[in-house]
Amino acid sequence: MKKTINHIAQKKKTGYPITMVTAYDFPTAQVLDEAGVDSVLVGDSVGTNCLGYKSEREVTMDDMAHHTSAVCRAVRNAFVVADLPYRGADSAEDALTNAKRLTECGADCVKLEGWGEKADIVRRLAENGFTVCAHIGYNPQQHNRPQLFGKDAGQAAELFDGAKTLCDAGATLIVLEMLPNNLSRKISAALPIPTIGIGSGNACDGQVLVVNDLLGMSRRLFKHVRRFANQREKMFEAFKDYIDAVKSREFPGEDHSWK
C-alpha cells in the first residue's frame, strides 16, 4: 500500500522510527522500495553522488525532474521526497512552478532547505496544497562544507525556534542535518511533525541515510554514516574478474553462448 504523510505522521505518535534514504534511479530505488523503506528521498545530492558535479549549486530542475521520474516509475509504496534545487525556492513564485514539476512527475513531497526565513515560502506552498519538507541545519546549497550547527547557545535557540516557526507556516516533515544530539531531542519533543535526522543522534524520529554512503560506494566516510556494506570493494573485484575472463577467453563460456 502506497505510504502517506499522514503514514509518516502516525509513526512518530506510536514512536516506531522512521526509515528514509537518499536515492537517485530506478533500480537503487525499486531495491530499497522492495525492502520495505518509509520514504525514499530525491536529494539535490545526485549531482555529486552520480553526475559528476562539484557541488550541489550545479544540480538544475531538469536534473531533479529526470531523476524524481526515475525513482517515481520504480516506488510503489515508499514516500517519495523530492529536493527542490539550488534557487529553486528563491521566491514563492519560483518554488510554485519547480513544485509543481516534480510532483508532476510522481513525488508526494518537495524538500526545500532553509531556516526560519523559509517560512513565507513554506505557507505558500502548503497554501497551495504542496506536502513540504524543510530542511535546517546544515544546508548544502548554503554552506561551503560539512558542519555542525547549534553548538553555541545563540544559535541553537535559532534552529529552535525557526523550526518551529517552520512547522507553524505548514511544514509537515523536517529535516535536522548536522544538530546536536540534545538540540535534535528538544525539537524532536516540540514539534507535532516528525524530525528526520542525519548527523543528529538517535533521537529524531526517524533517520535518512545517503545510498551511496550506506552501501560503501563513497571514498569519504563522514562520522555520521554507518557502512551497511562495501559495496565499492565488491564492484571492483567483479569488474576485475570480467576484465581477466574476457581476456583470457574463459568468458564467454559454454554455457553462455548458442549452437
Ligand code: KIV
Second form
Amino acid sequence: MKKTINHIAQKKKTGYPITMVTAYDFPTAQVLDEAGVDSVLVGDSVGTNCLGYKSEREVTMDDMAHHTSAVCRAVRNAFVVADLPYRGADSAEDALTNAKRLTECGADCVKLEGWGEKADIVRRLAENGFTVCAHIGYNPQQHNRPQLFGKDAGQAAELFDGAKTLCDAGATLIVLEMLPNNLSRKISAALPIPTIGIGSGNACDGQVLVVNDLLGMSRRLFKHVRRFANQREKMFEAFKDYIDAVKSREFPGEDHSWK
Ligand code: KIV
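Same protein, different state: after the form predicted alone, show the form predicted together with the named molecule.
Below is the entire complex, every chain and molecule, led by the chain shown above.
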C-alpha cells in the first residue's frame, strides 16, 4: 500500500524508526521499494553520485525532473521525496513552480535546504498544498565541505530555533544532517514532526543514507556511513568475468544461442 505522510508521521508517534534511502534510477528504486523502505529520496546527491558533477550546485531542475520521474515509475509503496535543486527555491515563485514540476513527475513531497531563513518559502509551499521536508545542518548546496554543525551553544540554539520555525511554517518532515547526537535528540524530542538523521546519531525518528554509500559504490567512506555491501567490487568482478568470457569465446555458449 502506498505510504503517505500520515504513515510516516504515525511511525514517530508509535516509536518505529523511519527508513529512507536515496535513489536516482528505476531499478534501484524498484529494489528499495520491494525491500520495504518507508521513503525514497531523489536527492540532489544525484549530481555527485550519478552524473559525475563536482558539486550539488551543478544539478538542474531538468536533472531532478528526469530522475524523479524514473524513480516514481518504479515505486509502488514508498513515500517519494524529491529535492529542489540549488537556487530552485530562491523565491517563493520559483519554489512553487519547481515543486509543481516535481509533484507532476510523481513526488509526494519536496525537500529544500536551509535553516530558519527558508521559513517563508516553506510556508508558501505548504499553503499551496505541497508536502514539505526541510533540511538543516550540513547543507551541501551552501557549505563547501561536509562538517559537523551545532558544536557550540550559539549555533546549536540557531539550529534548534530554525527547526522549530520551519516546523511552525508547515514542514512535515525535517532532515538533520551532521549534528551532534545530543542536539538531534533535543530537536527530535521537541518537534511534533519526524526528524530524519544522516550523520546525526540514532535519536532521530528515522535515518537516511545515500544509496551509493550504503551499497559500497562510492570510493569515499564517511564516518557516518556503514557499507552494507561491497557493490563496487562485485561489479568489477562481474565485468572482468564477462570481458574474459567474451575474449575467450566461452560466452555465449550453447545455452545462450539458438540453433
Ligand atoms: O541529496 C541528498 O542525498 C540528501 C541527503 C543526504 C539527505 O539531501
